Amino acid sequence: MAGLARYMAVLRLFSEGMPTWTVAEMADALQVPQSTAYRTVRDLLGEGLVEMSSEARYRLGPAFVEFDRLTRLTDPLMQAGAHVLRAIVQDAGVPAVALLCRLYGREVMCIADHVSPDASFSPSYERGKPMPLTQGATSKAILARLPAKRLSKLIGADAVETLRPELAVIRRAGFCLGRGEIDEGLAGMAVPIVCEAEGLVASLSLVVESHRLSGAREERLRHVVMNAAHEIEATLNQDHVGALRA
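Could the structure of this chain by itself be given in the form predicted in complex with another copy of the chain?
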């Protein structure tokens, strides 16, 4: 294994189930001699990607927290949309979770969330959690606005065929409603957000308990989410124009 991959292989060992590793364990898991593992860890340590816990164990380091902050500060979607989440949760009038998600590299990832204080259900998503590409209103709203070429590169031509009719409907409606696709008993409403100039394809979603979503309320919430999403989209395009002029 060469170059960056060697380092990333070590970093990807760390998980929720096993947050600290000894060098011997790493060497064993990656099938490399200990001397090599030690050298790799020494480099990672020097860059702050790993830190030492006690007893010869290592943990992920401060660099990630720092780079994440930079991402939060500089992601245009984050800047345009973060404050909207609180607002739509409040507008919802029922226990709700608002999510801002985007196609990020090869995954759909949640990059911001807001849970209403009275929400008794636990949200399945949170900042930094990748989501299934082809399941749930959030992802579908994103896929619906992806150019055909990029879409098939992402999920494969077969999957595109299967989803095509559904995505066409979403694209036309500018809206997607999913019930229980991700979490049993929950419903998600998602609206796409696109900013070509920034290379962004994203969605704003509101998750509520399925049984609360009937008739007039569904109608009202749809408007809340759509208006908020369009506002974010407008801000994005506005900002970009501003950035170009500056």
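Numbering follows the first chain given and starts at 1. As the structure is a prediction and not an experimental result, all values here were calculated from the model. In this text, the rigid core denotes the largest set of C-alpha atoms whose superposition between the two forms falls within 1.5 Å. First, how it differs from the form predicted alone.
- A37 is among the residues whose C-alpha shifts by 2 Å or more between the two forms once the rigid core is aligned.
Structure of the form predicted alone (previous: the form predicted in complex with another copy of the chain):
Lone chain follows.
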């Protein structure tokens, strides 16, 4: 490993199950000399990306908190969507969780969410947690709006052929409804959000308990989420035009 990849490999070792590491453990996990792991940790330590824990162990550092704040204040998708998440949860009329997710490499990641006070469930999607690209309404709504070449590069030709009929339906309908595909007993209504000028492909989702989603309520919530997603998309495009004129 060389360059940035060397640093990212170390940072990606940290997890909820393993929040602290020694240099020796890092070297063993990455199959690199301890001297290489030590130099990498030394550089990360100097930038605040890791910090000393105890007994020569290291954990993620405060620099991530700084960048998290800056992202929340400057990310165009989060800026356009934050208030919308609260609004659709209030409009749902049932316990719900609203999710704003975007494409993240070969995965999909939630960048913002809002939970209604009466929701007693927690979907697997949560802020900062990468999720599978080919499962669930939230991800499929994004896949449905990707250009064919990019889609094939991300998930492979075989997966594209498997998902092609379903994605075609989503593109025509403008939304995706999934039941129990990610979390048993939960349903997700997702609508794609695209701003080509900002290079963004995302989705807005509302997650509710499956038994609460039927008939007139399903149709009403579909309109709520679609209108909200279109509002975010319009805001993104207007802000981009405004920035160019400025």
